[in-house]
Structures are given as C-alpha cells and as structure tokens.
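The chain below stands alone and is given as structure tokens, in the form predicted on its own.
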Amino acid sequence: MGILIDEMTGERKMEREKAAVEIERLRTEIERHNFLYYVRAAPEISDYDFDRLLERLISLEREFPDLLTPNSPSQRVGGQITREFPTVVHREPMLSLSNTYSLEEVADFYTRLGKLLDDEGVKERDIVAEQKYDGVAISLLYRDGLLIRGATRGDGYQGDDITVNLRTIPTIPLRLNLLWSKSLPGSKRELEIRGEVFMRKDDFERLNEGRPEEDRFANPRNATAGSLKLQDSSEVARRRMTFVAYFLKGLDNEEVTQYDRLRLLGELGFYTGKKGNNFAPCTNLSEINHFISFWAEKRWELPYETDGVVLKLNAVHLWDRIGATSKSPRWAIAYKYPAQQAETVLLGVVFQVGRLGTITPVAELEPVRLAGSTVSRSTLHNFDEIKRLGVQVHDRVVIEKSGEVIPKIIRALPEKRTLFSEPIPVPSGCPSCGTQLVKPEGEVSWYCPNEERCPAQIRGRILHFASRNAMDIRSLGSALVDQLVVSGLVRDAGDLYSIELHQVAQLERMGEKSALNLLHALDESRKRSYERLLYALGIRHVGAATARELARAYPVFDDLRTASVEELASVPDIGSVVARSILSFFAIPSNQELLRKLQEAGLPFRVAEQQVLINRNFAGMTVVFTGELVWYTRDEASEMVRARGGKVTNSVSRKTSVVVTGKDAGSKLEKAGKLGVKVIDENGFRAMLQ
C-alpha cells in the first residue's frame, strides 16, 4: 500500500491528507454520538443526521481504501462471512459464579467472606451488588485502545473468537475513550474487559415479529446466544444486541475498587447498565438486602431480562488472596430470583432413548406463558420421580423454570383430577427398537439393553461424540446423523471416518459442498487433544472433569486400557464403580472394534505434550488427602501435588508418602499413625508447596 501512496501525484497526496484528517474527525465524531446515543441515553443529533455522518465516512474510505481499518465505525454493519470460529485460550479462567436461591445463603456467604478475611488480616468487606444479566458471557481484549479480539466463555478456558460479530455491537467500543476518562490510572498496553451480550426485549420482539411460529426464539438469551455464532456478520448487525461491562483488568493499580472500575467502565465508552442505582455499594448485610429486594419488585420494569444480583468484594487486590474452587470464586457469589409458576395441563408422556440406552418420560404439555416463553415439554426424569409427584396424564400440573431456562413440573394438584385422569405405564418395549426394557438392581431407571442395535443409541453416541465439548465436529447435526445410521453409512463413531464425499453429497439436502464441510470438520477433528477423546467415547460415568484426570494419570491409553480395577479406582473422582464401568466398556467387542477405527483414523491416542512442572517439591510423592480442606477443594489440591512431580491416591498404604489432614479427618488418619505414615495439617501442605 505504501508503494502506490508513493506513486501518487503530488495533488493527489495533498487529497489524501486532508481525507485522514477528515475521516479522523468524523470517526471521532460518529463514536462520541454511538456513545451519547447508546450508552448515556442523551443523543445530540437526529438519525438522519447520524446517517449522513456515517455515510460521508464510508464515501471517503472508498475512496481512499487505505485508510479504512478495522476499527472504523463504518465496519460496525458487517457484511463478513465467517466458515469458523479459532479457539482461543483465555488468559486467566472466567469462572461461573456459585448460584444461590436463599438470603440465608447470602448472609452465609458475606459471614465466610468476613472469616476469610480476617484470616488475612484484612477488615476491607464492603461488597459491590451488580444487577445479574441473562445473557452470554463475553471476554474483549483492547490494545493500545483498540479492539483486538472478542471472544465467549466457552468452558471457562477455552471459548470461541467470534471478533468480527462481536464488532457490530454498538456498545462495544472498536476504540476506548481513553482521552474522555477523567480519571483513569496508569494501565498496562492491553487491557480486558468481561461482560455479557443480551437482547432487549423490544429488539427481542422485533427480531420475532414475521418469524413462522416455528422459527421463533423461546427467550432473548437463546436468540442471543444464535445469534454471535452466526456465520453472517451483516445479519448479526440487523439483530441489534447490547454489551454490558462488568469488570475490568489490566490496571497497573490492581488496588482500584470494584466499583470504582465499574465507573471507569463508562468513563471508557462501555454501556454499564441502566442509568441510576442498578450497582451499588454495600457495606453491611441489610444494605445487600435492600438492593435485592428493590430489584426483585423492579426487574420487570427494565428494558432487558435480569434474573437476580451479583455479590463482589469491593476490594479487587484482595480477590487472588482470596481464591477460588475449581469451578467458582470465593470473593463472589450470585443470587438469582426464585423461579416463577405456573399452571397447565399434562396432555400425555413420550419416552426418550438415550445414548446409554437410558429411558426418559418427557411431558408433552397443554402451552402456557412462564418467564418469557411457552412452555410445551418438560422432563420427568425416570419412574421414581412420577411416583414421588403422585402424576397422571390429564392432570393439573404447577410448572418452574429452574434458573428460568429449564421448565419441570414441581407438583401435581390431584383436588383438581377429573375421571379423564390415567396413570402414566412403563412402556413393555425401547420406544426405538423394540427391545424389551430392564431395571438394573440399585438404579432410578429402565434402559434398553440394546446397545449395539438400538437406533436411538447409536445416534446418541455420535451425536456425543460430535458434541462441542468432544471431538466439536460442527457440521454432523441430528438431523445429517439421522441419514448416516438410516442409510447404513455409519453404524459407530468410528465409521464417520471412513466415509466418502459422493455417498454425503448423495444424502438428502447434502450436496457436494455440505459433504465437503463434514469432511474438513471430521478431518479437524483429528486434532482435538487426548482428553476431549477421553470423554467423546461416551463411558458411563466419564464426563468432561473425569476424562481430564484420566488423562493425567494415564497419558497413554494403552495403560489406561490394562490398568487394573484398583489401578483405576486409586485415580482422583474414579472410585470403584467409574472404574468397574471402565472396564466394562473395554470388554465389549463392539467398542473394542470402535478403537480400532479410531486409532487407524489419527485420532489422538496419547497426550500430545507432558505438562512442564511448577517444581519437584512432591517428586516421587505419593499423597492422600483426608478430611475437609480449608484454602483449596480436593480437586485443587490434588492438581498442586500432580503439577509438582507427585501422586495422589485415596488409599493410605505402605507406600504412602504423606497424609494430608484438613477438618473431621477419618479413618485414613488413623490408618497412617498404624503405619508409621508422616502427617502434616494443611498448613504444612502449603508449605511443601513454595
């Protein structure tokens, strides 16, 4: 580009100067009025005259095309397509806050926030109380001032790089008002800033105005949360969503309050909420108390869903020393709003099949209004549950939303029962196959016993095994999946390897492109780590955090697959009946046939790459922990000991190093003194530590 500016005329180079100097003030100019407009409700100009400041900057970026960058308010319409969102790893984990439903909770949470915090020495405990958002979690990262990617939450370590949608959103700056802050202290080159992306009710509304019935959005969170994937930037622009700032890091003054940079936020140009009281310190439990219940009258009346309030220890420097759990902070906790009723009538039950062959009574419902949707289906969970409710079909019924997403029925109102009531059968066969069903001695559920032949099995396990948080192989949904068992192509996850393009392109609305698009996702799926693989195989009682323990102790899989009962049991979160499972599903032909096609596919069957140590302070350590741990959860504590060159087990033996004792530790303790096992308390362990 600078070899054409050279080659300009001198007439021309004068043009172009005064054009950077013209698309300079009207970028400045078209970002204080998005901000006026947008984020202080206080527009100082029309629309039309907004439009025609935006259309004088597009005109001369055309003509002059190297000066447009991407921080140009014109490139908030869009208009990019994007095949794929890069995984990108976060910085630090954006943690999910511990939920609580009761005050009683809440006055115990600010009570250990206070223990904690004397233990530190520390008598800072004012809290910051945040209206709680439903909408998508949101991480952006600002360099020199400008926006350089926007990504989601994902699992907390990982999400998504959804940058170019993210830049369509006018509350989202492209460049920070860092000239506007009055008083913003010294701070790192990059900054980041977490928040959440949600829907008005009104562009709710008027995203589903003239959508079929069919294509409607069931609540602002779900339309939110399509919405940032879609491939088109330009129909994400027309969708018209907000950002809201919460937090903000990267101060050099790590000791600037909560919300003093909640403040900040909007000096910034981030939107923070409705203007007013909707975050507020607190400095005793009542004024907490007060902020609830003031929300919990006042939410309806906001222009968006907000379903409770976020609790915050004022004192972010404090928020490290404080720590976390595996999952959520300790200096944070968020109360959410009791879930709204509702009464309608159980129409009749359908039973669904599951990929473990598990059967699920599911509710088909007379439609009803509940938190901001209609309500149709509900699950029953297994037998038990129907007993425990006392429910037949054709009863009334009072319905929730747990956490206003999930709708279950709560309670039958059998004074209201007609002669037309019956009660719900355990259906004689599998709904999918025919199969009669079984009732393991011990277990809530009936299941179909057949595994290797139940259709309804073996598209649930592709579908797990395609599913985002395994092998994420993003273009083989239900519906392609159903095509591949029906047509014989695909009888276990392994054979999705082996198919060709002419039999996908021949499979209905495929086409040669779409069956390309599987065949580059399967291909990508090649190079999902060990553990994602772990997890995709679909073993009974192998989630997502088991799969990641099981990769670390085992990080061959050939181990794994001869490792003995006990072998398995010893591992942190198995226990005997994770590991009697495992081996189980090692000894069926089926799955050991699957494997093979696995491992002749590339998939990965080993860690790529063995963790670097912290240090050797537990080299050649083996470690048991007994008792309840004050500073760190098992999980945590266990994790130190594996990252710095030792080995956790659950059993105390000969070969034990040492016994790690926290509160009402039991019969391990005792076993270690018989032996002759060292001991130490968790002071000590965080010692050996350092």
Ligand code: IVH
The other form holds:
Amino acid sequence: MGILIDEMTGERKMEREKAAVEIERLRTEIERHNFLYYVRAAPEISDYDFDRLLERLISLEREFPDLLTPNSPSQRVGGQITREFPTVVHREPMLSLSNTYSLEEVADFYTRLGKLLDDEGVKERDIVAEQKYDGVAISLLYRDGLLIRGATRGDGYQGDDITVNLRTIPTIPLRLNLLWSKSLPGSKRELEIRGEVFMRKDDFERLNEGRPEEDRFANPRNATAGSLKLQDSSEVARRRMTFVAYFLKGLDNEEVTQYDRLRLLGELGFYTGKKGNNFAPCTNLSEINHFISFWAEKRWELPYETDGVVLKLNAVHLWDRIGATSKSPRWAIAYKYPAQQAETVLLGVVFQVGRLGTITPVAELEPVRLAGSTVSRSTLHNFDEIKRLGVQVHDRVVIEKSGEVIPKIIRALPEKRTLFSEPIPVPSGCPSCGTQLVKPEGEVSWYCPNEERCPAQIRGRILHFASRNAMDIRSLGSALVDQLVVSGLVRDAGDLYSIELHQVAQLERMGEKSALNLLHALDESRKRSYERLLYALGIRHVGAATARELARAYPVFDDLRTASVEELASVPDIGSVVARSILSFFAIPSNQELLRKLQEAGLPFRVAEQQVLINRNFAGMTVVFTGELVWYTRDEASEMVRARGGKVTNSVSRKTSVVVTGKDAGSKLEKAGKLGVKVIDENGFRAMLQ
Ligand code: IVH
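Please could you give me the other form, the form predicted in complex with 2-(butylsulfanyl)adenosine, since above is the form predicted on its own?
Let us now look at the entire complex, which starts with that chain.
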C-alpha cells in the first residue's frame, strides 16, 4: 500500500513539474501575442487560436491551483471585488505640469530653461515633445520584471492601490519583456513606470451606448476615472482601457535620455505611441512649434483624445538639478490646445422625454464643423440653463467642445439678434402624451408624470430593457420599438415575450426574416443573468453596479421584493434614496404587472443555480449584529445571511429572530435580553451558516 501511494505522489510530482513548464510556456506565448495585438497592432495568430491558448492555460491552472500567480495573463479578466482601495505613498511625489495656452508662453519656457542650463554650463537644448494624453495618471512598480503595484496619482503624494484593476488592462505588461535584462544598462531590480490610462474614442462610445442616457459619461476621461475605481475588476476588464507609458524611473544610468527611455519602454512591452509621431526630439523652438501645430490639426484623426503637448528636457540626468517648484518641475511644461469654438444659428429647440419622464431641451443647430466633426445638435440640459444663457430661437450662438464629447452652447450673441428671434417656450404639456408637466420642489428639470401611459417613456423603458448592458436584445432598435408601441402590440418589456411571429411580420418594413430574428434574439435574452435583469427593469437610481450589489445581497428576487427600506439601506453602496426608489418601483401596479409577465416568460428571477450559495439556513429570519466580529466584517456577515434567505436590520425589536454578538457588544444585547430574543455568539453564527 505504502509503495503504491509513494508511486502515486511521485507521479503527481512529475506531472506537476511538467505542468509548470507548460504553464510558463503558455504565459510567455500569450503575453507575446497580447503585446503583438494591443501594442504593435500586428497580431500573428487569430482570435480563435489566442482563445485556445488562454483556455489551455486556464485549465492547467485549475488543475494545479498552487501554480496560479497574480501575474498570469489568465488573471486579466478580473473577478476580484475590492471594497476599499488601500492608500499607498508614492516613492517620489507625482508632480503635475504647469500649463500654457499660447506659443509665446512656450517660447518663454524655452528661454527660461535655456538660462537654467547656461547656469549649469550645459550647451545642449534638446527637448522631447510628446502628446498630452487626456486620461488618468498612473504609477506602476515592477520588481524583478513583475508588476507588483499600480496606483493612482491621488494628491501627488499618496494615491489608491488599484493593482487588481490595472492588471486587467491589456497594454499594461504583467511581466516585462525579457529583453529588458539585456538592454537596460545596469538597471536596478525595481523600476517605476508612469503613464496615462485612457479610453479610446470607440471604446468610450461602445461603453456609453450600452448605458441609459442619465448614466452616460461626459467624456472618455471621466469614464476612465470612474472605471479605474470600480469595485468589481471583471467589470473593469470589460471597459477596455489603454495605458500609454511616458516615464521610466529607477535606471542606474541616469544619463539615458528621455527619448531613449521612451524607446526602452517600447522594448519592455509598453505602448508609447510611435517615435517621431507621438513623441519627437526637438533641437530648437521652431521644431517644437512645428510639433504643436502639426497635432493641433491632426489630433482629430487620432483614435483617442489629446488635449495638448508635453515638452520635457531630454537630458534626464539634469532634471534634479534644474529642480521643481512645489507643484511642478521646471524642466517640463504642458501646452494645452484652446477649447474649440464655432459660431452658428439656433434653429429651434425640441424636447425629449426620457424613460423616467425627464424633459430635456435639445438645440437644433445650423450644421457647423467643430473639432473634427459636424455638429447639428447640442443639449441645453434644462430650463435653468436656457435662462442662464438668455438664448432665443434664431439667435446666433457660440458652441464649444472642450473635454466634453457633446458640444454645448456657451453663449448667445444677443448683439447679433434680428427681428426673427423669439423666446424658447416651456412646453405646457408633454411633447409625447400632452400630460401637464410638473417640476418637483428643488429640482431643475420638468417631468411628465404620466409614467404608465406616456409613449415616449414606454419606448424609453423598452429601449433601456433591450440595451447592451441590460438584456442585450440586438435586433430591437428604436425604429422597431416605435412601431411595436404605436401598433399597440407592446406596452411594456413584458409584452415582448408574448408577441407572435405573424404580428411582427405584419409591421411595415419587417417581413418574415427580420421577425424571426427578433423572436430569436428575445429567446436568447432569456438566458441573461439575474443581475442584468435587475438593471434592465429601469428602477430609478439602479445602475448596473447597484444591480450587481442587489443581486449579490438578494440572490432570490422575492427576498428583494419584500425587503424594507431599512434592510435595503444596509446593503453596501445602497443609500436610503436608492432604497426608497426601489420600494416605490414595486408599489406601482403597472410595474407589478411587468414583473408578472417577465416571470411568466421564464426570465431569471434568481441567481443561476451554481451561483446560489449553499443553503437557505436563514430563510425567513431577521438578524441583528452587535459588537465586532473576528471572522468576518459586518458587510460580509450580512451578505452571508442575505445569501441564505435572511434579512439583516440594525435595531432589535420583537420581530428580530436572532442577535449575533461579537466583541464589546452593547445596548442591543441588553435589549435582546429584555425582549427575550435569542442571542448567539460568533461561533454559534458560524455553525448556523453551515
Ligand atoms: S509627464 C512631472 N507626459 O498631464 C511630469 N504627463 O499636468 C509628470 N499627461 O499628471 C507628467 N500626457 O496625467 C507627462 N506625455 C505626458 C503626458 C502627461 C498626459 C498628464 C499627466 C499629468 C498631467 C500633467
């Protein structure tokens, strides 16, 4: 027997060693293809073959979990949840740059720098001009070539450790290209790389498209900043962001210039843009001016946003000697392009009705070229904004595109007003259903209160239900939703699942084939997750992230439906405003009707079987925690109770089923005693979980 076991473990050891070699080979191979795809934009293998390599790696890592490391490319898909990011202190402060807005100021900088270099007895005046990427500054630490930490800039001295999220960004190498040990002249074992995380314009649009109007990001920078702070790293992975490196610290040889460092970063596996293009050496002021004016025009053709040019002294070894003020270095400067403006005519104003009834005035403009595209519409936000601008229909107006993707009217030109100008009327009735509009106290917007019957709201809700991050019903576009609503076939998303082929095929421009496509897409949507369904319901204030929290806290929908405001507000990230909004959603009869139809249609009203936690040991119970627990945080413990069908509240009453006491339990324990409520300690609680 003994021999047999030895043989088996021996065999296993062999297998493990073989697996380790294979895992290593796969990782290197995958990272190389990742680099070729994302950094070089020159893939060598198909997406299919890439997925096969990744699958093979994942399955080996599953078989040998002890061989899994955080820097394995399999970890790029994320999955870790972070409640709060730890604070880290930067090795050296992350300074920002002083800004200039004119070529004269750039010339002043160049002269000033020249004098400082004179003082140092240095003749050379070489500058590196780089694009200024409009994103979020990040610092990455590598030890022995492995990514060990990534942090935000924060206040410049300390930032947030967001390594888990940064790992999901394909252009951040998890391991540096092994070439580095040869080509880094006398490098230290620890390197710091700084750069910018940004979102490409197409990735940004894709993200926004899948979001309801009121949840959309104003620009790629906001979207990036928001995405980097997400608690769920798998959502970060889905957001698709890019990292560009512009700083390399920690080389022994300080004499390596900024230009050479950028090239070195490229060799290490970072995206730096193309040399001579995204960054270029300049030996005099006219070359600098040329770089600035070249990109002033060309930047609109780039797949990402730049808001200026950064100029850095090429001789890095002089940076310390030239020094810095408290905020910014003297050896570098940022030139920012002026915001783009154009003059045009306000032709009219239309009023849009959102899915939640909000009325948004939208300006229709005489088409005009601005910042690389033709603009013919812009939002006026609300009536306070119209009043503030003092703008009238037929006025000439100035529109501006700064950080925002959607241009806005910044000023009317009343001096150019003609006899034709007329005030913008506040519509008395909803433009869609005619219902008298209302303006709740303290809010800037007008609303259509006809929640149940307003066609525009119905349409908006169905479109939201079908949108990409919700049920993702691809063939259900806005034109088709219009037809379905107008024809009376559909009054809410629940009706979608009972329409029949001949009914759809009868609609104008539809035909059998498109009708079949729609029914197929609807069928497919039944497979979406419970959390997506929660989001798709379109409850005010319940965005995709909140829906995920709710699904986690209430894996079974009926528990969510019967939760009180107090219970809901005890779920992480859910405040009383959201809690009340959820309750009022369930109170509306037409919503109850919608839920009934969706349930009948067989949509997922609970977390998928394999995800449902272990048991329902707390079903029907109300639990109160008091004092400090050893094994779990309060949030974790509450989550476990909810996942097992129970409720968690903060105060002890006759309805409380059990009070769980931790260290230093206080008045709640006393109260439980008085009311005769059952009390257990943490060990008792842990036993109940099993
Ligand atoms: S160098 C001490 N280079 O602009 C100098 N910054 O106002 C540190 N930025 O915080 C920055 N592109 O977020 C540098 N090529 C580039 C840049 C760049 C964008 C951002 C960065 C920085 C801010 C400076």
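Just so we're clear, the structure is a prediction, and the values are computed from it rather than from any experiment. Positions refer to the first chain, counted from 1. Only the largest set of C-alpha atoms that superpose within 1.5 Å between the two forms is called the rigid core.
Here Ser96 does not count as shifted, since its C-alpha moves by less than 2 Å between the two forms after the core is aligned. After superposition on the rigid core, the Cα atom of Trp319 is displaced by less than 2 Å between the two forms. The Cα position of Lys201 differs by less than 2 Å between the two forms after fitting on the rigid core.
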